[in-house]
Every structure is written in structure tokens, then in C-alpha cells.
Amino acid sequence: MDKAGFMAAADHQCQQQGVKLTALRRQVLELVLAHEGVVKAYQVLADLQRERGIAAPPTVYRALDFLVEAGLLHKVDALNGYIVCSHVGCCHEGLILVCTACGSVNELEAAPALDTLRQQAAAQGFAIAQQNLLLTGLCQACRV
């Protein structure tokens, strides 16, 4: 999906879950779009201060926590980043692959893995809180 097409339904993702698209929260998500793979808290803050001038880091830290409830973005936590959802409008688990070489990332629906340990931790008597899945390793490029 294309960066417009990408606001259009970030918008309407918006709309269906009661919640507002600011012009803020907007320019947070298009900025984390401008990059490629998995972006720091700190890179959108100075993307921020260079279209703004002044930018607390609360204010981005805030914007990024709405846009990961409103189902927009993912936190990862692993790597201390967000990553922009490929499955806008679906409240899903994503199984995150990061390429170590190059830093591509590509998310899957991790909800067939994710049955499957749920199922094993609960014989244990375990219970997994619902979460995302991030896996490193080789694409496929890096790998050739």
C-alpha cells in the first residue's frame, strides 16, 4: 500500500475506533513511514524538530503510544522501535521479521504460531499474554 493509501485508512481506521487523527499524530505516523524497516522514538523526534523547530520528546512519545493503540504501528520492544502495520483495520498479533544485515522487516500473521505456544504454555498451566512475535535473522536478499 502507498503512503496515501496508507492515511486513507490509518484515517478511517481512526473513525471506526472513535479516536482522532491530530495533525500531529498524523505528521508522527508520516514520518515513521518515511522510514524504512524499524524507527526509534528519538529518529521521529528529530524528524519532528527539523519540520517544527521545537519538539519534547513526551509529545512524541505520546503520539507513538496512539498510533500503536490505534492498531497503526507496532511497538518493538526488542529493538527499542516501531514498525508501521501492514494489516491496518485488522486487530492482529504480527509475527515481526527483522533482517539483521540490511534492517528489513517484514510482519506475518503470527496468529497459527502463536495457537500453537499458547496451546503448549497452557498444558504447563502458563498462560501468553497476547503479544507480537519478532524473529531476526537473514532475508532473503542477505542470504544470497
The other form holds:
Protein chains: 2
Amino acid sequence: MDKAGFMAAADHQCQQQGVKLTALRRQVLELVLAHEGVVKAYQVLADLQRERGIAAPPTVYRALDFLVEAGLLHKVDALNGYIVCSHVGCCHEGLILVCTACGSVNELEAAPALDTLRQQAAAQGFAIAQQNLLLTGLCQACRV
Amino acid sequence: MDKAGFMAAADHQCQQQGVKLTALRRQVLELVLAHEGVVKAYQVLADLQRERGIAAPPTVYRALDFLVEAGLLHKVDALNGYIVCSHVGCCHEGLILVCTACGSVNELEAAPALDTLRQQAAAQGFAIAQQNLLLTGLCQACRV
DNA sequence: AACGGTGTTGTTATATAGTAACATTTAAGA
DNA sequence: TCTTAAATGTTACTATATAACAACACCGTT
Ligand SMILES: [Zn+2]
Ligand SMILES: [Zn+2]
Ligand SMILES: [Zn+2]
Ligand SMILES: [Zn+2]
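Could you output the structure for the form predicted together with the DNA, given that the previous block was the form predicted on its own?
Every component of the complex follows; first up is the chain already shown.
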């Protein structure tokens, strides 16, 4: 999906959810979108400062939190970063593949695999929540 | 496994691997072991300072890194913390279940589930590395 | 239009997490 | 003993994230 298409989908999704994609949030989303792969909060902050002058960490973290909550971004804990969801609109559980060699990120639909995990966890009485799984490894390009 | 048993297993495992469980590393391991569930680096640092007087972050981070590398601890990225491996000795891939209500942690053997994921990733040309999966949800005690 | 509540953003300060770089000590082999 | 590599100490710093409160904008009601 191209960036314009993504922003349109984002607008739509926020309307559906009854939440507001304000100018600031939209700007932050566009800044994330402008990067390939994983983006860090402080990188976004720096970008935002270039565009708007002064800005402080809470401004960025709030917007990022909102966008994650709205399902437009995913937080990639292991990297302290964020990626754009590549399945906006379809309620999904992501399988996020991060290449340890080149840093590229690829998001798959993980529902089937998570069913297996869910069963295994359920056998221990544990109910796993909806979530995204981060897996590290080597992407096709980096496998020699 | 009780703590003494774990320390014995840790000694054994380090010998097997030809690495040294020095006094400092052992002390850090015992400090982690003294807690239930997830422990943070700076908590360990504080504990260490109580026991030995002065200590600086690198001291703790080095020891923790070593212990993770040796397979005695697992890093729990999503929580910026560490847990004691509950399968020391058997080479394994962990499935780490973290209860979002009470913070308890439970580690399962994840090999079968990871096989499924590995296949799904392989279909995209992605080779996932050996790793531990962190899943959040509700433990048996916290499911109402 | 004025009011009041709610959500959003601004601002300051601080808390928490992790690492770089170099000095010093310790342990293991030649 | 001498040499060297590993481990630890030390200082300083960078990076990540949040608390707390102030100011503002939006929206429905009076
Ligand atoms: Zn997604
Ligand atoms: Zn790659
Ligand atoms: Zn384990
Ligand atoms: Zn629980």
C-alpha cells in the first residue's frame, strides 16, 4: 500500500473506532511512514523538531501510544521501536520478522501459529492475549 | 528446583560450556534467583550495592549478559527484565508466559510451536533464529 | 455567547535503561 | 616468572520513557 492509501485507511480506521486522528498524530504517523522498517521514538522526535521547531518526548510518546492503540503501528519491544502495521483494517495478530543482519522488518498474519501457542498455553491454564510476536532471524536477502 | 540445586546445575552447565561462573557472576545469579519472576537490572544493581558497597551499571549488565549467554537467564525484552531459566541443562527454546495482572512468569518448552512458526516464516524465505517467545496474558490464578 | 467538562497538547523535570572507553586487576599458560 | 587474555572497576555518557501540572481546544448545554 502506498503512503496516501495508508493515510486514507488510517483515517477510516480511526473513524470506525471513534477516535481522533488529530493533526499532530497524523504528522507523527507520516514521519514513521517516511522511514523504512523500524523507527525509534527519538528519531521521530528529531524529525518532528525539524518540522515544527520545539517538541518534547511526551508529545511523541503520546502520539505513538495512540497510534499503537489504534492498530496503525506496532511496538517492537526488542528494538525499542515502532513499525507501520501492514495489515491495517483487518483485525489481526502479527508475526513480525526482524532480520538481525539488515534490520528489515516483515509482518505476517500469525493467527494459525498463535492458535497452536494458545492451545499449548491453555494446557497450563494460561490465557494468552491478542498480541504480536516478534521473531528474529535472517531474511531471504541476508541468507548467504 | 530449589536454589541450591539450581546453582549446582549452573556450575555444571558453565563447566560444560567451558565458561567461568566467577564469584561476581554467581553473586548476581543468586540475586536474581532471590526474586520471584522478572527482575530488572537496576534492581540487581541495588541489591549488589547493598551486599558489596559500590557497584556500577556495567558490572551488573556484564554479569547478566554472561548469564543469558550461558543459558541460565532469559532476557524479557518487553519488560526490560530477566528471568531465571526453568529448563537449565536441556537446550531449549522457551515460551515465556507473563501474566499482565500479577506479573508472574511461567516458562514452557516451545519447540513444537516454534516449528509451526518456523515453517510459516520459511515460506517467506525468512529463517528464524533460536529464541524465546514472550507471550502476555492471564495466568490461571488471575482468570476470574 | 458564556459555561463547564473532556480530551489533547505544551512544558518542565526527572526517572529508568543501557553503553563507551579506558584503567586496573586477576587468572591461565608459556 | 613473564606474558597475555579475560574479567572487573571506574567515569562519564547516551538513550529511553514517564510524572506532574499547565494551557488550550473542542463540544454540548444553558
Ligand atoms: Zn499489523
Ligand atoms: Zn536481512
Ligand atoms: Zn529457559
Ligand atoms: Zn496472574
